[in-house]
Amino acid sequence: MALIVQKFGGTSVADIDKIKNVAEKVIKVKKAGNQVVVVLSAMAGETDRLINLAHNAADSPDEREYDSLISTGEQVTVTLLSIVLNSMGYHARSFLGFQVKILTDMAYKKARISLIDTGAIRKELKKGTIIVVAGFQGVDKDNNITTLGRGGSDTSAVALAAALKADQCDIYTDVDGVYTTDPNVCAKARRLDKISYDEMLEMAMTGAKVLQPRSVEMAKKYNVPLYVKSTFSDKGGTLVTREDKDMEREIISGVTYDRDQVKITVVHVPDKPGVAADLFTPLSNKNIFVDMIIQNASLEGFTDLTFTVSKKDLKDAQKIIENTAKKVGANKVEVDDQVAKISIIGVGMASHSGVAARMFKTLAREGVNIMMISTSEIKISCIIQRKYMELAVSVLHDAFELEKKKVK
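Going by the form predicted alone, give the structure for the sequence I pasted, one chain, nothing else.
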């Protein structure tokens, strides 16, 4: 008997018919003799609807009440699936984050899981119960409801799989796996049978929407095998696992893009110790993630400092940076929201020279200007004008021949 964690996203539970389809998939795994824990997102579009309600009620909603509100979407789906499963003759029980209990820190909107009490789940599993858990939510030490950030149900599922020492974690979505790039942007995109944790983490962090980055990070830490599958088809699938010798054949595994980027430049900053800390510490205190950072060469004791943040954080980030810029004596703050990040990812690039040169030459041939560059052993990212984003994805996919499946 294996213990399987299944996670279904919002499009998979968008209405009653789709929830019944999910029930059939859950029952199939249960009938095979496995213990099953199911993690669900809210219905497609529901969390956005709740967020809009909160912001219609107040420009800056109280964060505690905000999390309490937007966590309610998952309560609907887990109870509906449990009702459907019970009506089909399979005993199921729904659990909310505080009932499990999924303990988090107190960072509303972006809480991180610190501990999962698996006692209640294990007790029900011994009875043969199908467990249905609300994703995306937890509870802090003071019993306040918290949420894990957009896409947080992925993290809920992987965390439960790790805590329960599950045999595998299946992430069901509306695509049949992880592709070399977005098939909606590049028709030549190819589904990958297997990808390493590190590559998947970089892809998730640079724009791929298949998995939340924190879920991949956790899967790697606890060695949880992840399978990305389609809710609507039994074909395909991608295994996210440890790097092995088969993967070393791929120099580049994928091209990703992220249009949810904003470039902020602090102009004429005093070039002296402590200024960068003064600028970025308030952003960190507000849990605003800063991605790429560049600093121009100093000229007469002053420099320009440019960085990127997610568009959803722009309002808070701009306010913080403008206030801080005045304090440190900078001239002004410039914002460019017409940018995108393009990245190439692959474990093989660390041992192959010329990868960056090929990327830059390919973009140059198409007249695409590079504003910022960031590199790691398995990733090269560039900030470009957003209007060139789809072109850049397509030409880089061709340049690295990602449509061809490598043969061992």
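Residue numbers count along the first chain shown, from 1. Note that the rigid core is defined as the largest set of C-alphas that superpose within 1.5 Å between two forms. All values derive from a computational prediction rather than experimental measurement. Compared with the form predicted together with adenosine-5'-diphosphate (ADP):
- In this overlay on the rigid core, Ala163 has a C-alpha that sits less than 2 Å away from its partner position between the two forms.
- When the rigid core is held fixed, the Cα atom of Asn287 travels 2 angstroms or more between the two forms.
- With the core held fixed between the two forms, Asp142 has its Cα displaced by under 2 Å.
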Second form
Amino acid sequence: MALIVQKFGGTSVADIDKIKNVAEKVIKVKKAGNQVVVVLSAMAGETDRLINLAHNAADSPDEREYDSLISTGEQVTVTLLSIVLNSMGYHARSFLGFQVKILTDMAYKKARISLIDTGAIRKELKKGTIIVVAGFQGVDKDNNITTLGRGGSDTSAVALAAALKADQCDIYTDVDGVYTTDPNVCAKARRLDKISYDEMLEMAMTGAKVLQPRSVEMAKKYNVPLYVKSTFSDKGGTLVTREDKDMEREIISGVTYDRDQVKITVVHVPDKPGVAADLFTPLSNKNIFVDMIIQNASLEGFTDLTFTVSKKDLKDAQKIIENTAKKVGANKVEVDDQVAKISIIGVGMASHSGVAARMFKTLAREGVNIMMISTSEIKISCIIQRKYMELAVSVLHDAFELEKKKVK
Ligand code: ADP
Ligand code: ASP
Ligand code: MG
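Moving on from the form predicted alone, kindly provide the form predicted together with adenosine-5'-diphosphate (ADP) as a structure.
And the full complex, kicking off with our chain again.
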């Protein structure tokens, strides 16, 4: 008897009919003789609605109460699915994070799972119960409810699969797998049968929201076979797994975009040791993640320093940086929120030259100006004007011939 974790995202549980459809999919796997643990997100749009409510209630909502509030969407879906399953004659039980005990650290909004007590779930599984766990939430050592960051139900599912030593973890969503780029943005996007954990992680970290980055990290660490599948069709699917010789050998395997970036420039900063540290330390003290950084060539002892942060951190980051900019003697701070990050990903990149040149030439041909560049062994990212994002995705997808399947 295999143990299978099935996770369904927000669009898959958006209303009662869709929850009934999920119930059918769960029953199919159960009837095939498997033990089933289901992990659910909130109904599509619900977490956004709750976040808006919190921000309408206060400018800076108390973090403990904020996490308790935004975790409630999942309580609705897990109980509804359990009600449906029970009414169809299958014994099902919902579990909230604290009922399982999904123990996390105390970092509200981005808590990390430290331990999962599998005792209660195993006891119920032995009785043949279908387990339905609320994704996205956990509990800290003082019994406060925490949440795992946007898209965190993916991580709940993989963490449960790892803790229960499940045979596989299926992530059901509104697309039928991982594509060479977002199929909702580029019609030529091609589904991949398999992708390595490393490439998937890089794609997730640069904006492909089909999986939360931490879920991929965890799947790699615990060797969880991870499938991305469609809730609405039985076709397709992508296996995320260790790199193997069967994998397509291509230089570039995907193009990603991230609209969630804001560019901040500190103008006319004295160019002397310690200034960068002075600027960035207060940001990191506030847990604000700085993604890309460039410093212009110095002119008469002064330079400009540009960096990007996530949109949600803009208000805090701007306040902090305006303060420190004054202290270090900079002229002013400029914010540009009309930018996007666009990246190409591929493990083959490290051993091929000319990849960056091809990317830059392709963008230049379309008149797209590159404002910032960053690279790693398997990724090149550029900050461009937001209005060119879709165009950039599609010309890069063409330039690297991603619509064609590569020879193995
Ligand atoms: P869920 O609510 O099921 O968790 P998400 O909206 O978080 O679903 O993730 C699925 C979405 O990810 C798709 O609708 C698609 O637009 C987007 N996406 C972005 N990049 C990719 C990609 N490379 N392959 C597949 N989907 C992608
Ligand atoms: N409901 C949460 C969110 O919208 C978690 C998830 O969907 O994975 O971010
Ligand atoms: Mg998601």
